[in-house]
Each structure stands twice: as C-alpha cells, then as structure tokens.
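Below, in structure tokens: the form predicted alone, a single chain.
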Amino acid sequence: MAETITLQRMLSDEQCAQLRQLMEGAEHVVLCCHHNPDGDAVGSMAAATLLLQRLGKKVTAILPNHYPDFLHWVPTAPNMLVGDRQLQRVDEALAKAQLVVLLDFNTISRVGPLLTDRLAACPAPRIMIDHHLAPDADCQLTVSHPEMCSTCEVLLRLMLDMGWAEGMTPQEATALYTGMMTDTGNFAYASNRPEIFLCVSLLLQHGIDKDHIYRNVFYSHTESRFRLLGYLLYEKMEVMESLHTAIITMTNEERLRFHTKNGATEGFVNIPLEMAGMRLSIFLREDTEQPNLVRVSTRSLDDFPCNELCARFFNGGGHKNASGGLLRMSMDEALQVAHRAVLAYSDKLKD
C-alpha cells in the first residue's frame, strides 16, 4: 500500500520566531519582486500584500516594471506601484519601510539597474522568500526551496507554518494558485511532487475557483499577439532536426510591426515543445527598453538542463527546465551564441 503524503513542516522552530520577530517590529512593509515580473512574481506579491494587510500591517508592493496584460484580474496587482513609471512614491515606500520582502528573486540585481541600488541602500531588515537557486541576498532571513514549484508554493506553506492560512481569504488562494498554475505551466511541468497537489487541493478548499483563474491567464490575448506568434513560428522559428531543439528571435521591429505591448509574448518559448521529439526551445528577444541587449528564455523537457546552458552561454540560470539569461550584443551575435550553446549541449540534445 502507498505511503500517505502528508505536507511536512518547511520552517525550522528558529526561522519561525526569528520570522515573527521581524514582523512584529514592523508596521511599513515593502515587497518587491524581479524585472519583468511573471505570473509567480505577481501571484506571490499579491497574496503576500493580502496576508500582511491582514495581519495588520500597511503594505506597499513595488514592480521594477510592468507585469503583462494578462495578469490584470490577479487581486491588488493594478494597485502595485511600477519603479519605471512611479519612482517617487518608490523612494517614499522605501524611505517609511520598517521591513522589505523580497520575492521569486535569488540575487538583488534581479530587480533591475532602476532599483537595485534603491533596495541595497534601504536599511530596513530584508526577508527573502523564493525558489531559486543560490540565493545571495544579504538578508536577515531567507526561506529559498528550490525544490518548490514556485515562490507562491513556499509562501503558502511558510503561511501554513507560522498559522496564518487558516484566515486564508479566497483573494489570497488565488493569488497563490496563479503563481503555482503559470510557474508549472499549468501543471505540465517541474510539478511531479505529490505535495503541491495536496496544496492546491487546500486552495481550493479556501475558495478558489482554478476553472476561472485558468481561461482568467490563457484564454486572454489579443488578435495581434496571435498574429505575431503566427509569424514567428513561420518566419522565424529554426528547427534543429537532428538536435531536437528550435530557436526563435524576435527584433523590437517585429514586436512593433504586430503593436504587440510587453509581456504580450509570454509563453512562446513552450510551443515548440509541443513538436514530437523536441527536447530545448530557445527564445531570444531584443529588450524593448536597452538597444543591443537581448533577452534569452530556454525551455526543455526531462533531464536536459536548461540552468546549466543559461549559466554557461547566457549569464543567467534558474529551474532545470525553465531558464533564462540576457546578452549585451546584437541579435546576430547572439542567434550565434545560441548555435554555440546547442552544439556544446549536442550529446544531450542526440538521440
């Protein structure tokens, strides 16, 4: 007989109190999350910002940039404040801050150039809760599982921990099904632990209605982002046959020529997975903001591991199968840095 799977305790006695101390001296609470914010990123910031206004706390949650369109409808995410848009009330939140949390982010510089130095020069204490590996932030606390589908998953259950879940609004369920649902792709991958079923299964119990989150994120898009993946895939998609691997780039041009806005491109790297036999989909895309800067998303299926090229080729990292990275030169150079990457990669991309 199977043994039952029970959600075992995260935190240790000593990170509890060392978690409530740090909370109870703090009545200004700033969160903030990394650049180009995700679904994970804003789930977990909005949930964060219910439970705390919840424990009584006034809360202010600061994105380095805008999230993208589709996540519009995720609870407090219209009331977060932009870095790159609102940098005053920025510097005013982190003047008052009493305490500053850091989410879905492992390194400081994640924040972008805007506000990364903001973060480093605010005195308050730091808490980090995340799912990256090698967190090197200088905090005073960091509950990083790398193990964990999503930052939303270690947020619920430090929630579950310290007690505060059993108030659990079904504003703050969603917020935390949302980061769980996009970081895994809806389920389709990193989410073979058979905890982070019994945790949606708890979020559902609190009220959340996944049906609806679900067509909320996927069934969402415009017209023109259809059209833009449609010319991508035809016109700009490599497909490396014997080394099932395709890349696709995309110039600010093209993003442009579609009136496509940020964000609007959000999940192309998946798709060219769903070819038979396709093991890496490389996504490569000049920043709308920084001329000769391109912006690289990796994906991939089973062993092969994305973290490890995204670390050699990219100057970036992340999950085994969802990585990315950025490289300063053209997208000439870097198409040919990506070639570079699948080749050194080819005895694991081979039959």
Second form
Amino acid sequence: MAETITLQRMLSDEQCAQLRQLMEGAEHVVLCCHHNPDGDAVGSMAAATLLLQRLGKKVTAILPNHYPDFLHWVPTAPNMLVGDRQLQRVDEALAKAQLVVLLDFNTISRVGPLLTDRLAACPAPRIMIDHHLAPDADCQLTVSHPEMCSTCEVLLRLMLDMGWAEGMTPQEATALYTGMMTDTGNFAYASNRPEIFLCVSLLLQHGIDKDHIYRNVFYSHTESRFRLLGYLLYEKMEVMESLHTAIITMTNEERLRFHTKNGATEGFVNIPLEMAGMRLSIFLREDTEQPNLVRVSTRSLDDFPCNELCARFFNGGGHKNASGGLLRMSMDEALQVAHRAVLAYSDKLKD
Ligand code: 5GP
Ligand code: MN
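I would like to compare: after the form predicted alone, may I see the structure of the form predicted together with guanosine-5'-monophosphate (5GP)?
Let's see the whole complex now, leading with the same chain.
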C-alpha cells in the first residue's frame, strides 16, 4: 500500500519569517485580483479579507471590474471595491496601503489597464499568492504554486503553515472552498492530487456546507443565460470533427439580444468538451466595452497545450487546459486567426 499522504509544509522557514515581517508593519492592507474575476479570484479575496480582519488589519479588497452574479453571495464580496466604477476610492485605498496582496494572477497587467499603472506606482510592499505558471510581478514575497488547483488552495496551505488556520471561521472556509470548487469544475479537472481532498476535508471540519456552496454557484443562472447558451450551441458553434475541436463566437449584439450581462457567459467554453471525443474548445466573444477587441477563452482535455496556443496566436497564456487571450480586430478576423491556430495544431488534434 502507498504511504499515507499528509499535508506537508508549503512555505519555507524563510518565507514564513518574511510574511510575518511584512504583516507586522502593515495596518492598512489592499487586496487585488485579476480583471474579470472568477470564483477563485473572488473566493481568495474574500478569504484573505476575513483572515486579515481576524488578524486585526484594515482591509480594502479591489476587484478590477465587476464580478459575475453567481458569486454575489460569497462572504464580503458585496463590500469589495469595483475598480472601474470606484476609481477614486481605489486611489484613496492605494494611497493608504502599507501592504498589497495580489491574488490569483501572475503578472501585473492581468489587473487590466485601469489598475496596472496604479498598482505599479504604489510604493507599499507586495505579496503575490497564486497558482499560475511563470510569475513575473516584482514582489517582496511570491508564493506561487502552479501544481495546486487554485489560489484558494495555496492560501489555505499558507494559513496552515502560518498557524492562522486554527481559528478559521465557516465564512473563511466557505470562501476558500468556492475557489477550489470553481477552478476544478467541481473537482472534475486539475484535481487528482490527494492533498486537495485533505484540504476539502479540513474545510468541512471548519463548517462549510459544500452541497449548499455547489448550488449557490452552479444552480444560480438566469433564464436569459440559458436562452443565449441554447442559441450559441444551435446557431454559432462550429464543430471541426476530424480535429476534435469546437469554436463558438458571440458578438455584443447577440449578447444584448438576450439581455445578458458581462460574466453571464462564464463556463460556456467548457460545454463543447462534453461531446465525446472533443479535445479543444475555443470561445470568441466581443469585449463589452472596447470596440474591435475580441476576448478568447480556450479549454482542452489531456495533453493539449492551450497556454502555448494562446501565447502563439491570441496574445495570452494561462494553464495547460484553460487559457485565454485577446485579439484587437473584428470578430470575422478573429475567427480566421482561430482557424489558423487550430490548423497549426492539427497534428496534436487529429487522431
Ligand atoms: P478564461 O477563459 O476563464 O477567461 O481564462 C482562463 C485562464 O486563462 C485564466 O485563468 C488565465 O490564467 C488565463 N488567461 C485568460 N486571459 C488571459 C490573457 O489575456 N493573458 C494571459 N496571459 N492569460 C490569460
Ligand atoms: Mn485560479
């Protein structure tokens, strides 16, 4: 029988000491996550907010732009600043900040154009807590673990190593579970490490109702989202059968026709992979604010490298099986780029 797995320490002694030192000098802490926040971004911001408040800090959490409706119930989320709507308050918070914690991204530009320069100009020391490959932000302390399923897992492990998990409240545990659950599609991918389930067990012991969290997130969609999804799957999905690939496109006009908000299409890109044999799914959608900007989401199964595809063709990157990017062009041109990208990878996509 294999050796029993336990949760090993993640932080080195040096990292623990550094973190303690950075925390000691800071009364006002600012938290920030990536643009278009997802469950792991909001979950880790919420958990960090509650943790830091428990440790006696004054916390301002900044979401670069608004977050999807299915996360509105997450503890503290409604109190977070929304950067593109509350810029003055963001500037005030950054002016007071004595410590900045960056959550769920690996490079400063992922906070979006409005916040990138502001964060870079903020003189407070920075900590990055993340699970994306190749962190490149200039930080006093970088806790980056790409092998982990989510930033929430990294944060929980950090709390354990620092002795901060003992007093973890059910609200903190709920926020952490939300990120672990959403970044793994309810533990359907990126979730084979046994440690993940030790973390889940621990969160259960700290009072989460995981079935309730699941329903809050996954059974919370609007009728309009479903109608839009039905339309896109029926009218706008191109299936390249021999390449085991599907491409869906969505214009702003189409999104507005169904009265759906930005963020309501979260998860659409995963759906074509539910067809037997599919390996790659690409979702192209027009940006809701800037004209001539197409946002790209890609998802794959097994070894297909979405991050490489996105770096080569879509000015982006991400994880092996979930990446994104953007194209500054019309939707028609973007679709042509997507076709070229798929053909360039035909060797990897064919049987
Ligand atoms: P999504 O498809 O959910 O927008 O993004 C999936 C993943 O791709 C994100 O978690 C992030 O790691 C990565 N990603 C998305 N957009 C970009 C981008 O513009 N640049 C880079 N480098 N990565 C991105
Ligand atoms: Mn994440």
